[in-house]
Structures are given as C-alpha cells and as structure tokens.
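Here you get one chain, nothing else, as structure tokens; it is the form predicted alone.
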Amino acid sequence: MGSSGASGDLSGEMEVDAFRRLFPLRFYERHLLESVRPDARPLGRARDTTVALGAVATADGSAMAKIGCTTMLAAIKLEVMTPPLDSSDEGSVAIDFHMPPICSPIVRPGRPAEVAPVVSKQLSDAIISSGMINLKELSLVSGKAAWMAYLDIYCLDADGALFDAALLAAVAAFSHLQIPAVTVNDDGRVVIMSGENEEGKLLKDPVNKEKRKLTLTCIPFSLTCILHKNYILADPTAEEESVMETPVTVVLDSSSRLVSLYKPGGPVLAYMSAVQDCVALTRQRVKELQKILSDAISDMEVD
C-alpha cells in the first residue's frame, strides 16, 4: 500500500511538472485564480531577502544581496582623478553591471547579456537622480583631485527582479564604503596615508585625517511587479518574467519620494490604478528593505 501511494504521488508530480513545462501560462493562471503562486507566496509578497556587508575584503566597500535565489555581489574601488572643469569640487561614480555565464543558462560565454547595459543605465539613473550621494563629499582638492568610485555589480544567480537585487547590493556597498585617509606629498600628488611615508617620517597636512563613511541621504529602493490581466505579482521569479511579460519597476527613496517608474513594454497597459497599486506595494517593500539594510549595518558594527 505504501509503495503504491508513493508511486501515485510521483506520477502526480510528474504530470504537474509536464503540464507546467507544456502550458506554463495556464499553469500560472490556475494559481492566480486562488491568489497564490507556485512557490506559495501571496501575489503581493516579495521573496526572502538578505544583505551581507564586507563581502570582498580587497574592495573599499562591498556587499552581497539575495532576493530569493537572485544573488548580486557589489564592490567599490576608489581611485584619485582630476575633476572636470564644470564640476571641479565634485567626485564621480561609474557603475557597471556584469552577467557572467554562470548566472543563468540563457547567458552564453563570449556573448554579453542584452539586459546588462540596460540594468547598468537604470542603476546609474536611480543612484544619481535620487541624490543619495553628495558628490562634493568625494572631492579632495578643489579643481585638482577627487575620488572616482568604480562600482561593479556581478550577478551570481539571475532568478528574476535583477534590478531590485542589483540596486540593493549597490546601496549596501555604498553603506559599507570606507573612504581612506589621504594627504598631498611634496610633488602635489594625493597619496593614501599609511601612518608613515617610505622614509619613516609622518605625512603632513592630511586631506582626510582618518577613514570616513559617506553621508547617504534619500536612499533608493525598488520593487519590480509583473502585470497580468487584473493581477499584480510583486518580485517575480525568472520563470514568472518569461511567462507574463509586462514588468513595472518603481523606485522610491527612503522618504517614499518617487525616484523613477520604469515600464519597458509588454502586452498589458499600465492603467493609473495598477500603477498606484505598484507604488503602494513598493512603499511596503521599502520599509522591509530599510530594516534589512539597517540590521546588516548593525551586525557589521558589532563585528
């Protein structure tokens, strides 16, 4: 009897899996009728999310963010640059998003993922337009030297909502960033202070006397939703994105101010009511992400 029952369960699972592969949209729509998803989440709930700071020891700031299985590693390296004439008292931020073949079976070796430059542009727009970073804080010597912050984000597992996880990793990396103490040597060059110079003499007139953190304000967080008929699914998986092709990404800052709204296309029109529902879901999500990031910072300070 036990063997027969186990065999029946296995047969049933195989039938469900076959139906899911052959008719993915019908499979999802059956779940939507019950206001639930195949992973048992309610339609408006995001996946479990974690943030770990200091993931890369050789970087000036780094973090790893996971939303469900989607995993992002962000690392920041600082270099001294000569600021441009039109912003002589400001530093700069350069952002690159990478999708190596290991992150997804649809990314082929030697062929850059089409979505990578799109996510890079979205990240730059969200971080700069939100005003999270005061670029003047990256200035060293007005008109002569400033910090260039190179932020690289690597997608280690692409299981949907790539931008949301990448933005969270980027924000966490900037929260972890330590700007080193520097001084100006006799040649007028900015050098990182290590306590003593090569001749054993203490460096004089430091530009920064000690390591410091950036003052981050208006921190942006995002939530991607999928629109399908009259349904809104928050934080979609890669499978959900492939089956229901109308994403809407809302970016709000920590004060719930709208930073951007991005809808790249899809067969479903984003009516005002749907957009308002997406914004409301994002407000809830921002509170969750603020707590997750705050807890990660507290854990780092304790360590």
Contents of the next structure:
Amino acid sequence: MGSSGASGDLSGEMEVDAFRRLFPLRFYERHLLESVRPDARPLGRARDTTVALGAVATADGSAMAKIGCTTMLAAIKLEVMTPPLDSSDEGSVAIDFHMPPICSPIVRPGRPAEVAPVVSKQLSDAIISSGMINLKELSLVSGKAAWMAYLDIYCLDADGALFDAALLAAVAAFSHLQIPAVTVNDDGRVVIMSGENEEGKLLKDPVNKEKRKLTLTCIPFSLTCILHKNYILADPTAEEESVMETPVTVVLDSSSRLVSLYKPGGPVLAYMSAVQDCVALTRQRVKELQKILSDAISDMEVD
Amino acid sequence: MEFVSPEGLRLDGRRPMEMRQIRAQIGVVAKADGSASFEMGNTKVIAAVYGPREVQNRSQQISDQALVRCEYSMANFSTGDRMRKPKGDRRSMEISLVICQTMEACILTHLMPRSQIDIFVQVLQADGGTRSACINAATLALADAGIPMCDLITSCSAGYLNSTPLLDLNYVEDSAGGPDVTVGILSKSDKVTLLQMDAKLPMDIFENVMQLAIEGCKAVANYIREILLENTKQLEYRRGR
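Having seen the form predicted alone, the form predicted together with the partner chain:
Following is the full complex, with the preceding chain placed first.
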C-alpha cells in the first residue's frame, strides 16, 4: 500500500509514512473517501475518553481527563478573599489554562503556545456563561469573606481537541471539589476546623458545618469538529487539526441547550446544515460524556 | 520538634534509613520523543525529552556537540499554598541549571553535533526531594528517547535531624532547618556528578550522610534498571519476537 495520489504526479511507489509527511492533505483525503480516518475511526466518533477524579492530593478538588492521547490535569485550590462591594454575597472563580513545554514539540520555553490564552478565555466564558456554578454557594460571611476558587488546568499531552479535554477536566474537578469546614475565629480570620473542637476555645458558629460539595446545574460538555470540503470530522487529533484548518466547537449543557458556538474563521465556509450536523454530533457526545462523568463520580463515592 | 521518635520512627512512620515508595512509568506523554513520570512518596514529577532536533537559536548552535537545555517548572497547585509564579523565579532557574548540567555529564553530546536536546520537567505534586525526583525522571525520559548516554544518573537526598542521619526527606523534614544533602551519581561507575548541601554539618557526620544518600541513589538505580528492562521486554513482545 504505497502508491501516490490519484493525480499520479509522483512516479513510483513511496512508503506510507513518507507519503503521510509529504502530502498530508492527500493522505487524509484518500481516507475520507472511504469515510474512515487513519486511526480507523468513523468520521463522527470521538476517541476513547477517561476521567479520573482526585488526581492531585494537595488540591481541594482535582481531576485528570484523557481524550485519546490528549491529557489534561485540573486542580482547584480555595482561598479566602473579601468580596467586592457589588457582589458581596458571592464568591469568585478564576480559571487558568497552561501549556507547559512537556505537552508538545511546538511549545518552547521562550515561545509559549499561542493557543493557550485562547483556550483559557474560551473555558472561562463557557463555564461562567453556562451557569454551572452558583457563586452564592462560595460565600462565607456576607460582605466579609468568600471563597476564591483558583482552577488551574495543565495540559500534559497536546494531541488535538484541547478545549474539549480541558472543559471535561474542569467540570470533573468541580464535581470533585469539597469545600472544607471552616470557622471564623476571634481575629476575624477564617480558620479550617480540624475536626474536634478544642476545649476552652471560644468558637463562633461554624460557617461551614462540614465538608460540602457544590451543587452543579447545567453542566457544559463540548465537542470540536473539523470541517473539510463537505466532510465533518469529530474530535480531531493534532495532526488532523494542522492539516485541515477549520475547527468548530459546540458547547451544550446537560439539557441539550446551546451554551456556546465557536467557529474562528478558517478556509471552509459552512452552510447552516453543516453547523446543525455539528450540533447533532455534539448532542450524541454529551450523552457519552455524561455517562463517563457520572461513572467516575460514583467510583469515587464507592471508595 | 521531634522528627525521630524514641522508637526510631519518623513522622510518616518510616525508619531513618528507609526511602519513600518509588514508582515510575515510561512513555506518559505521547507527543514527546521520550517521557517518564517519577513518584517518590507524594512527590510526583513528569519529564519529557524532545530531541535531538534543530537548534532554535542559531547563534547558540555548537558545531561539534549537542546543546542540552532544561526547564523546571512547578504546577500552581503542587505545593500546600498556591504558587503565584511557578517558573522564572530564582529557585526554578537554579534547579533548571542544576538538572541541565547534571544530565549533560552523561549524555554523549559529541555524537549529535549542531542539534538541541530539550529536557522539560513539570512538578505536579511537591513533597520534598523534587530535585532528585526530577533527575531520576529525566534519566528515564532520556533512556526512553533513545539518546545515547554513558551511564544512568540517579539522585537522592539525605539529612541529619535529632542526631540521626535520615534518608529521603519529605517536605516537613526538609523545612525543619537541618542540613539537606542531595547527591547525584553515575550508577555503574559510582562517580558523583551532583552534590549540594545547605546548613552546617561537621565533616565526619557529613561523610555518613553522604554515604547514606549514595546508598539511596543505588537503590533508585536498581529500580530504574528494572523498569527499563521491563519496558524493553514489552517493546520486544510487541514487535513479535
């Protein structure tokens, strides 16, 4: 299996790997004609996805999500802050996405990845606009103290569909987050309750009686598709993303309402039908992801 | 504060000469030429090696050798309190330099002139001994990348608290203010490439502590060799021999 493309402008036979490197677009188009991709997936199927909660022991909530080879590690750390005057009974969430140099050969120490701040902003917008987190649950003492949740997501391996994996890891980390039990001591500072009340110490009423989890409504899930001519490929790898440059990211919440749609330009101009096909693919994917996430949560609770 | 109880147990229940549990895995980053994750107790580190590849900055190219670069960075959530500046601060730059120079000692750079070998280390959880875990992870990653080396470099730390030499300090013991000796050796030839110590220590006790750290390095080297052998067997098996 080594002949050149249908146009036959390359004489003789060539090895598959060389053809893949030299003529990537033709290599992919040969596969798309048979409605299959080089890793034997049909066009609409996403890669194997796994979620593991509690990956980082030092964080208040953490998760590791893997879609194919793309690996994301998300961890949430809670700190106490004074809420601003206009939202005095709400906490706050700060989301940051990092691509350290280990994740990909294109990221180098002096040259950070261009895509990292873009994904960071997309994530921030998607999570906050979906209304998944009720910020009032992060409040401690109205007007005086509230939780600031710092969510840091690290990409450990970048193989396409970064936004999908990052969103999945973020959502899983929030499902795993446990707010510690705290009290406010005499100086007005918030202290973590260590378990049993010490005798002889005057403690005000505990602000948080026991560790609790956040209630998450409308959890967002996403799917990135790539458009090429009239093909739609779901969940692209890094190679596919670099060859065919028109990504479309659709974010739906758990009741299949559209949270966000992102098509940042690209050579392919999409008709509405293509966009609707992407949304339909995403709807299927949301069901898969919901099952994977709830399995991971119930595994944690069994332990 | 008591770091060694009268029965001879440390804060986490280990004996003074006992190392923490080590776990290593090769090939954790699919995109990298070589990668490994290394855990020493609660300290978790991932190392990825990219190279030999073209030199990024032409002016730094060396005509008869490969250029070795290393970057050490800690995740924001790796320590107890969230870190504001995970890289670019003085400690990270110093450790980057230390790892770079240590690994350069064993890579046969003259075989790959005009190229660059990048070693990136990311700390996911820090509980003392991050420097040693990084060097061990980097050794495994370099071996996974197939970069020619003259020997395996392994590293371990040891300290001296409550008049007892302690092997493999964790964060609490490390921040106790006692001496902390980090040693990196070439495992087969028993040569020391890295030796760092802070705080005061009399010479004869220093020799004991250093000897203890070297024993720790040898134990790590045995484990690393097992992991590499296992990995090679798997590769052979998959190749169908």
